[in-house]
Amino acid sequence: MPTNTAITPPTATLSNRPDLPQLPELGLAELQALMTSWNQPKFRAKQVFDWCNKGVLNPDEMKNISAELREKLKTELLCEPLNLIRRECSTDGTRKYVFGLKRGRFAGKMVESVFIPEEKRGTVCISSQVGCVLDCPFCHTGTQAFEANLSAGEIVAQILAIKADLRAEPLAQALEMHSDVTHIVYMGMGEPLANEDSVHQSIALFMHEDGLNISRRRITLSTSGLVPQIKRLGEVQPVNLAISLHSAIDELRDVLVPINRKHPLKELRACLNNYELAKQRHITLEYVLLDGVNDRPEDLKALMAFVNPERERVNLIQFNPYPGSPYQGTSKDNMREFAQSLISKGIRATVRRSRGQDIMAACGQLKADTSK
């Protein structure tokens, strides 16, 4: 089992130049144009691109390019936009990574990402913002004020850093779990669709056939319900969609998911009915069960009425506590009964297994903590 690792971040020598392009956000065509402008052969772009997709962003480690080009990359680009500050390992194999930004006035701000291994897949939960623009009261991230949108390079760099770490120190064979990145979920810190341009750009980079080549079927974006942005996502990047629903009663959802005051359930319902779905795919409705809050008979009835069983499934989530939280999770027995009631009405419903609780890496627990 890998041990927890605290890392002293190197000095971000380029942090005073926020205008520098970031290497991880450059596609192959952009790298080719860059090499041409530097009077370098075009094939150098493919070499650099291949290194990046292996998780190697430090030009000094790109051994098949010249020393001159390595120095050019370090001078003209922000090659490593993130510092790995800390890695924590759960007893269940989950790894949480704490990254520091290097970019301009945001240098030193921190975000968290999580690698969740399973037998046949390895999923990375990535962040799209430092903090969050929303204030959902049951979410630990929501207690951290919004500080910055991540660039596409900073989003992609989370995946590349985790891939590199897993190659350097794979999961113990005894765990019998996947030790590479196969799936990506935008479920970390922040509201992805409030950082629309960078998120769209990062999705395109993840799916690039000469890059990581991750199928859109293996990418899931979770949103609290920004209706115009959901529509555009379906038109431009129709990846798997998850909705942080948590209540199908407007008055309660106004409290639990405040964006509902701007985009109420009727508007969200119409939007979901028109979201483009790949064959045999469903929208996931995420529902954290809170004891005495949204697990009552009237909540169940409202949820049953809201769900479109032909297009959606419900993912019931155990509430993961954090210091100072005003909520408690419903009991496991009540969760099972809630799920069975949905299933009895022909609604696909599952109870999500909580992972990484012992390192504050479970759903709703991410918050960049500078105290460790």
Ligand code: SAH
Contents of the next structure:
Amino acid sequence: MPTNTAITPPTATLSNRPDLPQLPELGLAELQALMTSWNQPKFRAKQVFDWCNKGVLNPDEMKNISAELREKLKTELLCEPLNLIRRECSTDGTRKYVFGLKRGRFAGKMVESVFIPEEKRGTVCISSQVGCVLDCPFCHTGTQAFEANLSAGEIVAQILAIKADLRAEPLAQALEMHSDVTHIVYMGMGEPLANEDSVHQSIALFMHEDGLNISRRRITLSTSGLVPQIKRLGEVQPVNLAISLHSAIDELRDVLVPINRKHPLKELRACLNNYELAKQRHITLEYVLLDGVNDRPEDLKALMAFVNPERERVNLIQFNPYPGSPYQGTSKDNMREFAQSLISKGIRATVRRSRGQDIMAACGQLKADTSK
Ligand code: SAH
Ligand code: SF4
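Instead of the form predicted on its own shown above, give the structure for the form predicted in complex with ligand SAH, please.
Then the entire complex follows, led off by the chain already shown.
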């Protein structure tokens, strides 16, 4: 009888172990319940919660709690679900972070987040998945195989780690940029609505009024157009919505945003008409301009016919190339002309300024590179 068939490698045993709950995915009420079950006074929950929201997840750094509670936190929870692997700083103040997951069989997989400072706000673009199941052919993330849905803890931990980093090393004053997180956009790696539960849970944690207290007006979720999930998001947490439109012609959108084959424009249109908007807010229709592909006169005409100018605005995006990308971006002049034509028809149109391109931190360039 062969001797090696019955041997279970130790890593397999480890990976079969159920994942520990993660500290950053616990709300105040859950922490309170945990403290009660550990015979700890209830106020300890608020102390731990406050540390987390400052970006301190390591119990050893939580100065006002007992050594016993620190040990308990360390053994019962995965307190820091992400490893900061690399940080790259762009000359314009943008910072790109590469994080490694620590959870069970996903340990070592990587995601990226980007901090984008402006004069009066600091926006973090977060990832919701490792890779993406959808294959939009102009997207770098889409070229990476889908590997994992992030947990709510891993989504929230991206923001907490960036807050901690900005506190430890604020942006240079000479840049005159905001050096803390005020806005969150789900525009990093992955399709957030394909990881619905964790994304909903993370939004609730960001909005927690005793926690980060980021209002829904400061949170934007970008989706390629998963119609039933957009409806549900609107029902439970109507944050700002951005739609990766990229074409208002079904045949072309079928190619550029393949989820269109399942949820074509007519279905998307009806869903957008019913999405609850905060006062003076608009749905953003994202449109990456690809030379000779979706920037022709007929594309403009179809886009004009699709947009509802009362509730929607168009955000024209410069194509961010990546090694081996099959498209060319439209010229800057053409882009301006495209925007002008929309504006002349009473449609709000903006051109997204690309940030952090020197560190591959711009939209659609995120793809954690294991070779570096
Ligand atoms: N999966 C979601 C969110 C992540 S992508 C979605 O598709 O909406 C964030 C935005 O970047 C989307 O509008 C996406 O279409 C755009 N994008 C993807 N690849 C790009 C590229 N190479 N250049 C410019 N924008 C890109
Ligand atoms: Fe996925 Fe969005 Fe990229 Fe499409 S554009 S492949 S949905 S991350």
